Every structure is written in structure tokens, then in C-alpha cells.
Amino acid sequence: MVDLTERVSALAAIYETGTFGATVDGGPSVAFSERRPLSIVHVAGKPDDKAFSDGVKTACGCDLPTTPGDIATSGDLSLVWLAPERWLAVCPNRGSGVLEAAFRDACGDSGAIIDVSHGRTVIRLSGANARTVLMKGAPLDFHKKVFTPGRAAQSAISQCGTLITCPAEDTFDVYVFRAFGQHMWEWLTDAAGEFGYSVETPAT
């Protein structure tokens, strides 16, 4: 019988690992790969209300962020500014419901929070031209002293609403919606074909 609850990727069908696009002089200068298993869970709440902030970090550990585009962490999870009173959490795979319970019991009747774990697909691109790819379809500012390590903006890319992070140096972390997220796959890649791009196995 067929386990319903499975998680299954979005990009399953057309995920290839390999080396694609232009054959240039020292290799691809861009690398892709999904971001899997997250667990993933969208928190919202009035950061000026105790109960709801000290709930937040009692559940992951770091103080809400509270300026645009800012990304607290702790350990191998980040809080994501999305908004005035929205934050996403993300972390690698903790178990069914495990991360929005966490919430859930710190946070109590103060905050408002939903695991969104299975509607999101999260692309990562790395390398000397991730930035390039990205200012095909974003209007955005992406820039090495403007988009830096620890920051987070949304845009559009392609009719489709995404949300960006920047990890590391020259390191991006793409979400769209689960339903957008072959589309966005192929778009991206298209959009690194004239650099050369290399697919890597899935990793948190």
C-alpha cells in the first residue's frame, strides 16, 4: 500500500544530477541543488507582545528578527523576516509536525502557526554567477554590498512570488510555492545555461 503521508519532491520527475548548459573554460560557474527534507513553518504574532517573542525563541532558540529582510539563527535553524507580524522558520527535517509543535506549545494563544513544509520547494544556486541569474528574473538589487550573507527580500521571478535568502557569499536559497516549483527549476536553469550549470544531490 502506498504511503499517502510521504513527502514526495515537487522536482522529482525531472531532477537529473550532471553537468548541463555551455561548455565553458573552467567549468560550470553555477551549481544547483534542492533544499530537502525542511521542516518548514510560518509564524505569525505581534513581536511587541512578551508572551508571543519570548515563546519564539524559547521554541528556536534566537529573538524574532524585526527589520526588513533581517534572518536570525541558531544552530541549523533560521527565522526569516517576511513581514511586520510574519516570520518563517526553517530547519532541516525535524519529523512530522515537530517544529510547529515547539511553536505551538511556547508561543500558546499569542502567535498563529502553520507548517508549511509540504507547499514549498527550495532551490538552492551557488558560484561566480548566481547573482547574474537571479537579476534576469528579479528586480532586485543584488549587488555584493547590498544583497549580503543573512539577508532576505521577495520578488517575482517569472509571474511566480518567491522568497530569496542569501546563506553564504554567492549563495541563494530560492522558495516558491510547491505548485511553481518545476516551473522555477526550469526557468533557472534555462536562465544558467549560457554559464554552464551543474546539479548536485538534494541536501538540507
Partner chain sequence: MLIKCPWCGDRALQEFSYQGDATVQRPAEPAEPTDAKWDDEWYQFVYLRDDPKGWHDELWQHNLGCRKHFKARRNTVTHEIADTGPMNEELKGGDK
Contents of the next structure:
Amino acid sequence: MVDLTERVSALAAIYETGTFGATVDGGPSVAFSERRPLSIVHVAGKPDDKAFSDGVKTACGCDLPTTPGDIATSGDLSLVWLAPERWLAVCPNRGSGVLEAAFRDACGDSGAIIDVSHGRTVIRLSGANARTVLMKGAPLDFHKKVFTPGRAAQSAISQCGTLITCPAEDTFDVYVFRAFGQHMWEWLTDAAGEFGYSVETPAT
Amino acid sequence: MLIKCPWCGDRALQEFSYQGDATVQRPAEPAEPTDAKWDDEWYQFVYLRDDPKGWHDELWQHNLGCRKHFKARRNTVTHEIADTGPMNEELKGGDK
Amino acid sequence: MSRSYRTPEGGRIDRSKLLNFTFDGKAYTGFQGDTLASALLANGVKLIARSFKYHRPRGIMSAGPEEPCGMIQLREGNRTEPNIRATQVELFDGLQASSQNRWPSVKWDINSINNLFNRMLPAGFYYKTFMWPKAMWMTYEEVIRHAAGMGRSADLPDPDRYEHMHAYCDVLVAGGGPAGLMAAKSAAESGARVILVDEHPELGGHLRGRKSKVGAKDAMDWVAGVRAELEAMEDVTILSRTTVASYYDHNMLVLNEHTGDHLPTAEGWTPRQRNWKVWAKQVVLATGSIERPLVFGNNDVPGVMLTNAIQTYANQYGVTPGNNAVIFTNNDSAYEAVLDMHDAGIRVAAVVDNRKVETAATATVRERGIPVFHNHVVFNVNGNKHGVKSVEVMALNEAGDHVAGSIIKLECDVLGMSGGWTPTVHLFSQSRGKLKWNEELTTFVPSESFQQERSAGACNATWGLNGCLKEGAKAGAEAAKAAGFVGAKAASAPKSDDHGMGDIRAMWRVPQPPHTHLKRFVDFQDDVATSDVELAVREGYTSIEHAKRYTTLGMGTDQGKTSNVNGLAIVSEELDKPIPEVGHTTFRPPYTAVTMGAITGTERGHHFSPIRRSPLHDWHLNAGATMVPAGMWMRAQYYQHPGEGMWDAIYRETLNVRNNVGLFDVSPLGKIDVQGPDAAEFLNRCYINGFGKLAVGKCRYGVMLREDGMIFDDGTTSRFSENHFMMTTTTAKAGPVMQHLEYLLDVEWPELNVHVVSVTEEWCGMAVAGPNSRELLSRITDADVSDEAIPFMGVTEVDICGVPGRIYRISFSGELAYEVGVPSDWGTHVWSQLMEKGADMGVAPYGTEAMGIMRIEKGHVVGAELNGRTTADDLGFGPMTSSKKAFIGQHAIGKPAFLETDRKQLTGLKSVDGKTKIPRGAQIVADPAGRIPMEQLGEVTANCYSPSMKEFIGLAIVKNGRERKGEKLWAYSPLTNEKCQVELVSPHMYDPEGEKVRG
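For comparison with the form predicted alone, kindly provide the form predicted in complex with its partner chain.
Now the full complex is given, and it begins with the chain already shown.
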């Protein structure tokens, strides 16, 4: 019997933990892991509609971030600004439909809520050279003083649209559509090759 | 080029796509479908575009970013961008 | 063994590291720190290449990126590269180089016969001679190209790694000479983020090749000190071996970093080159200047060099390009070089100075006993492929336009020339900055800036070292201030040696004695001589841009770095117009050539384009599917069993759906979640048919038009609640439809409260098709799947194999069919269950080919028919069009052109004899034996063999096709000479009443 709670990652066929790339003094300076399983819900609505903003607060515990590129957090949940009326709520897997239902119940008709938990592959990279790896791919300013923890930006890496977040110092999550997951994994790890990189066990 | 998305700020050209002339207005729905004036308005809207030299109000989409459409006042000769803004705001600058 | 031209000591080379290399197969040695050019000169190799047009012998002329002559073929095999400047190649152990533009060898070059006939090869010769007869140009071109050489590019895949990099900074400084270093220091000290770029391995600019002092220190010690200071600062990035290739709009610059070119091979993960895109708030251009050649007879003989190049070879590399030099100058800068040469042990036979008056600099060389000929010129060089033998000198007349008196012949083996200095304004000019002519300095200098940049130092026509240091410091501080660092201050510049250029006596063409016709080269790389420029003007090419194209002046890989000013000055003299009126040609990026590899970066091979993989991708591969690209997606085309041919597999898969049950991966279909109080109204405006009354739990096929009335896309849309829909699009149009909807909501109808989100990747879609599909479905869900529970076009949300899913009762195959959707991570689980539970029934996956056959049998349209030129009515959707509401494209479809009776309409085709295949892409005509051109009645959009109906069928769009049912026409492909008589039939060829789908 298949364990029905088991979700199969887009990276299942290629995911291998260990140390790869160049052998560098001091060891690998980039660590990769897939963040999974996650609950991800796309939340849309008008921030000046109190029913909506209150609903969001009720559903996830944090206020809507309205500054472009900001991330609000509440416990293990992050609410990422995507566009003037769009956000992405991300947290460790709460079970099928649970997070979506929480937002729907709280926001009612004031919000457009849709579960996209299976539609994204989220690749975490961290370490001293994580920024440099991203600089190879995306035309964003990744300077330490600019792309700080708590910030997010959407851009493109290797022709794929991406959402990049900075949850902590020298740590970045790269969100891509699931179908591009394997390509993005291969591209990012290849770009990290010169620094040496490790692949850790997936975690949320 | 560096284009200022009204929400995301200065971003590289490759995140954007040009979406046409921001000055054209989609005509109102027909009151009377045989109205010749209405017919001409639609013809203008669908087929005719100016090719201005100099300042031009354009429609862009930040399609690899927040995906919002916005207006940009760009000089078609020098590529200078005087101003960008959401659809419902007036642009400033340039010689307009 | 020829004697070494290496000084006993000195130079910035590591004499303890001996490097072996070969040139034209012959072995030589050099030292770490050499360039290929310095190492060749140290070995006494003077003949490097044959020139492009006349195949004249050429040697090394410069010591930098301006080199017009010393171009070689570098490396061998899959890494070989043509047209590489030997002056910029860092020597490494095992380097292999060869000369180019020669056959069979650089010493015995057959095409050098062109040189004997060079009076027959003036500018425009090829244009004039080989254009007639017109048809022969291709043949001529091949022979000419072969003779012209131009080096070889590798014909094997490039084994090296290339990368891109993106960066932002407050101040980018282009050039690491004295001005650039001071600019970087001043800007960095203010706290600005600084990127300092220099094309050489070592910073210092011209200081590397001179013996200057900065303050009390040797200049290069000072450079090392500043570099160390900058490196210690967190926000400073120093990129050496990096060229600012291009300066684009909005202060975006492209840099080409040579990360691995100095290595024998860039092994492993080290890229060979990196292409940087940098967005800088402010730019300081400190790009230096380039010495100008003088234009006199046979000024291209190997051994005729720029004076500063001889100085640089002596000082930086410990190389003496000759033993016995003559220097020909029109300014003071050469005198410093003469002293350094003399120090390095080079005998300087004489300095020939065209200026009438002695300057302070003159005395410094006279003190060493070196004769100086004032008001004299070198008008001719005697020499050959072995180098310079002697030069011929004459006095000038009073006006300076003729030579007079007797010829003085001076023996020498190297001639240095200095025609003044040209600021390197390439980047300034690329940034749209305006140049102005400076008569005193006889050169164009930066005037008005257009972008956020400023020029400092020699590129701004500031010649002395003190001036460069000061101006650099000031520019760096101003740039930082402009970038928002208001407290920025110019770093203090140490008082230093100062050598100026003095007064220049411009002499664009050195006169020659009467009745002498010596070749005086202006552009060495393109073999353009004064006579070519004169001819171009005589023939009416009086605009500088036209003269450039006619003569090819400045069009080589060196972008005319040494030739532009001389060329345009000669044009101005010929036109008798002042230089500013003649103007200059446009400087275009890149400054030096950029490899295709660097431009491509990682986007090649495996990463050429991203691959989109369905959640079932790996399942398909494991099942032995042949995959086919569909946009970025890879889809299963067919699943071949052992012993089966391709068509066997495709027909088997088709019949298994028609007679049993098959599975098809429809995940790539675009899916867009549409929510909001105005969602139904929005869909009504987007589709030609109505969605307002679509019941919850039902789906409907819809057709979308463009504003011009042509079909944009089609698909089914399901309703899950009053305000919640999900639209599907074709795989190909998923992106454009999404963009279209966003446009409408953002721009045209912002008043509608609707949100659209792409959910394509959230769902794994599986078509379960065939008469046994209901039975199979009942085995994977406990839900009621009866016709009553899930009627045709019904949608329901149910548990499938223990996961939440959706079942849509829709059919593309024309059979009883369902589409099952489950969240993607569970796709493989559910698909495997379907395969397992249906094993006893003979369930089998089918690919895009079988799907294609079934859709042709049913007359369902795809991209071939939705080709942007068909209307809803053309394809039979006319009756669907609502007249009760407004929708996109509505205004157009009532126009006369849309109502014409001979519009091409969708029609089915059957092969009349039942045996002949309908040719692919064929035209529909009345009689293929008729006269050509014949009337084209339509075109075949799809064709196949129908294994169900056992005949050849197809789809076409044919003029007035719907009214022509039963008519026999021909499908004719003149291209492949295939024809087939076809009968026009209804496109719904299989199960025309649609009973099966509703079963």
C-alpha cells in the first residue's frame, strides 16, 4: 500500500544527498535542500477591504504585508507580498486543503483563495556563496544590505519565472512552478559547482 | 535598460514585456452596431497605431515580477523613461 | 639560435617561471607575466601575420587592445579561435598559436602576389569587379573569402564553460589606471558600492609600462598599495582581466571577464569567461588613451611600432623589440620613451620630429647623445618580412606640405612612431555622450554627457600624471555624491612625475617626394591606405559614414582604435572642410570582441531551454515512451512495445481507446483559476458564448476571439461555485491567455472584481478515455460515477485513491471519457493505480500521436486550425456565438470580410480511392494537372490513417467548404509531388452524432 500522505516531489528522480562540485578549501560553501512538504495558498483581495484584511489576520495570524517585497510571519507561516492584491501564504504541510479552507472561511467572498501547494517546487540554498549563485541567474540586487532577511522578489532565472525569498541571513528560497523544478535544481546546483555544494535532506 | 515598476521599483528590462500603446482607448460597447462613427472608432482601436518619435506613453507588464500592467513615458529615440505609474495615474515629465 | 631580445634584468615578469610555447609549430620560451606578443618579440619573431587584403607581412605594432596587425589563431582543436590579438594573450605553458591569412605559410604566402598588384585592388574593387554577372557573385565570393583567410573557427563543440553574472553598484569605474584608481578610492571611501574594472591582469594602466613615480614611490608600488586598500573594503569589487565591452541605456554596462583565458585550459568548474550585466547608478570612465600611428610610406613593415609600445615592452616585459631604433614623433610624449629605451640598452639612432621648434624634452635626449632631426619626417621604410632595415628621412619645406632637400637614410631595425594620443572615448560615445573636436590636442574629446557618467584622465584628454590623479579623485567623489553619498570627498593625490605631450604638429599624411607612390596605411587591419580614402572622396563618398563603408576603414575587429582619427582627418583634408564638420563615425559596442560563448552563457546543451516536466514525466520515461517537445513541455508521443513499429504502437493505442480504455497525460493543458463576484461576467466578456448561466458542477466549451475577430484560443471552463471557475487553455496558449486576461483586468475593466491565477502546475490531469472508462473509474473511487451522477460535461470533486481530486466528464477523443485531476504530487500514485486496477481490462497509456488521430477523426480543432486566420464561423462555431452580450472581437465579426461566402471553412477529407495518403501540408485544388498558377481552394491542416475507419482521412480549410460536402477535389503538394483525390465530408467523421461521448 502506498502511504497516502506521501507526496512525490518534482525532484524525486534526481534528489541525492551528499557533497558535490569542486573540492574547495574549507569545504562546500553552498547548501541545497528542497523545502517540502509545504502548504502554499495564493491569497488575493483588496487590502483596503476590512473584511479581507481581518480575514487574513484571522486565518494566519499576521497582518497583510503591503510594502512590495515584504514578508510577514506568524509562527511557521510566512505571508509573502507578490503584487498589490496578491500574496502567497507558505507553511509546513497542514494537510490537504486545510490552509486553503482556513483562509476561505475567514475571508468569505472578500478574498480569492486557491491552494497551490503542489504547484511549486521550493529550493533552499544557504551559505557564504548562495548570493553569488543567485547573481549568476537573476538580474536582481542581492547585496546584503538590499536583499535582507524578510524580503522577497520575483524575477527570472534561466528563463523561468521565480519567487526568491530571504528567510534568514545568507539563506534563500527559490520558488518555481513545479514543472520547472527539476530544471531549476539542475541549473542552480550547476551554478554552485565552482564553490562545492552539499545537498541536505528535504525539510520544511 | 532599467524600468521602474510602480510597485517593485527599478528592475531589469528582461523582467518586462512591452504591451503596446497606452494612449489608445478601447471604444465603448456599441449602442447601435451600425453607427458609422462607432465603426470607425473600432477600426482605429484595432488596426491603427502611431509611431511617434520622442516621448510616448506605453503600456508595459512586469510579467516576470508582480505581473501588473502599468504606464511608462518613454522617449523612443533616447530610451529615457521620464515616469512610470499605475494605470489610473497621470504620468509626468518628458515634454508632454 | 637567434639572439635573445630580452634585457638582462627588469620588467614585471617572473624570470624563475619559464614557459614553453609554439608559434607556427616552432618551439619558443617565455616567462610568466609575458604576453604572447612580448614573448614573440623576445624571441626575435617579427613576422606574425599576413594582412587581410594585400597579404603584406605584418608584425606587432602595439602593446594593448588597439593592436591592428598582430592577430593570430590561438589554441588548437576544439578550443581554436581566430583573430586574437597577441598583445592581449597572457602566455601560459604549452600555448599553441599560429599565424593566419597565409597559405601555405606566413613566410611564403602565395596571395602576397596581391601586394604586387595592389594598384589593381583599390577601395571598392570587389564591389565593382565581381558584381557582374550577378549570378556569379556567389562563386567569386567563395574564392575571395578563401584567399582572404580571416582565420578558422573551431568546427567542434566548445568544451569550455561560460557564465553570466548580474550586479548593481553605486559607482562603476572603467579602467584601473591612475585616474581610475583614484576615482575608485574616492568613491569607495564615501561608502559607495564600487566596481572597478580593468582589462589587464594587473591594475595600473600605462603606469605598468613606464617608470613613473607617484609621490616618493615607484608608481607600481603605489598601485599595489591602492589595490590593497580597495580590496580591504567590503563594498568594492575589483574585476581585472575584464573588459567593459558595452555601455547601454540606463547605465547598464556589459563586462566580459576572462576568468580562464590565461590558463592552459579552464578546467572543471572554472568558467572560461563570464559575461556581466551591471546596473550602475554612476559611471566613471577612466579608459585612458591610445597612441596614434603616423601615416607615411610603408608604415606597416614589421618593426614599425607605436612608441609607447616599445617603451612598454622594455619596461614591463624586459623585451627590446629591436637593437637599433629610430623614433618618429610629432609631440613630446615620445621623448620619455626614448630615455627608457636607452636605459634598456636599445641604441636610438635618431629622433625625427616634424616640429620646427625644440622643446624642453628635446634636451633630455640630446644629453644622451641622441641626434634629433627637427622639421624632418620619416617618409619611407625599407624592409620586408624580416623587419625594418632602414628608414628614409627628409626635411620639410616651410609650409610643411612637401619634403625637401636630400634623403637621409638611417639604418635601424625598429621604428617607433608617435602621432599624438587619442582619448579612448568608445564607452563615452556608446553612452550617447557628445564629442567635440579639440584643435590643440588634434583629437575628439568628451563634451556633453547623456547618461550618468563622467570621464577622467587621459580619456578626457588630461595628459599629465598629476592631472590624471587629481581628476580621477574628483570624478570618483562627484560620482559618489551623485549616487547619494553626499559626504564624498576627493582622495588626496600624491604629487607625481609629470610628462605632457607638449604641442602637437598634426600631419595626417606625411608628404613624400614627387612621383613617389608609397603605400601609406591608415587602417592596418583592413589594409586601407591614404589612396583608398582619397579615391572614396573622389568617387563621392563624402559622408564619413559612407567613406567608412566604402573603404572598410575602421570596420575591423579593432574597431579602428588606431585609425579613426587619422582617417577622418584625411577625409576632411580631401574635402577641405574642418574636421568637426566632417564628424566621426559611430562607436558601437563591443569595445573588443566578445565570444559567442560568453553571450550564450549557460543557455546551451542541456540548459539551452528549460524543460517543463509533467508530474508523470518519469513514469512515461520508465514506460519506454518516446518523448516529443511541445513548447517547453516534453510529452509522451507513443509507447512502443518490443517488436512493434512506431505506427503499430500508435494504431494499437488508438484502437485501445476506441474499443477499450486508454490513459493520456493532459497535465500540460493550461489551467487558470478565476474567482470573484464578477467572474461570470468576466468570462462572458472573454468568450463568444455565455457562461453566466453555467450551472455549478458543470463545464462548458468556450471559444475566445482576439479584438480583430480571429480565434485566439479555446478550452473548457468549469464552475465550482457561484464565484469560482477554472478555465482551461490549449497547452501552447496558456501563457498568452493568462497575459490577455491580466491585461483585460488591469487595463480595460479594472472595475471587475476578479482574480486570475495560473494553476496549471497544481493539477496532474489524466484523460481516461474509451468505452470502458467508467468501469475503470469506478475501481479507483468510491464516488458514484454513473451517467446520472456525472453526466456529460459534469464536474465533481471526489476522493480518488485516497486523495482529493476532480472528475470532469469531457472528451477530446470522442469516446466516453473523463478527465481526472489530482494535486500534482499525487499524480503518479493515481496514474499507477489506474494502470494497476485496469490491468485485467487491458488499459494502456496513449501518446500525442494517438490523440492526434482521434481528434482528426472527430474534427476537433487544434493549433493547426486555430492559426490566427480563422474565425469562429470558419471552424463551425458560428451557432455558439451569443448575440445577447458583448464580448472581445464581437465588433469585427459582422464586418463584410467575415461574412463573405468564399471564406475558408473547416471540412473533413477522405481519400477517394481509400488507398492514397492525403499529403501533409497539401493545397486543395480542382485539378492538379491544370495550369500553374492554379487557384488554391484551401489547405490540408491535418492528415492521418484512421485505424478505426480503416481509411486515409484529413482536415482542411476550404473555400466555402461547408457547402461543398460530397465534392471531389485534389490535395496536391507540388513540393513533394504527391497528390490524392479527396472527397469533402463533414469534419465529424467518427461517430458524427456524438452518441459515444454521451453513453
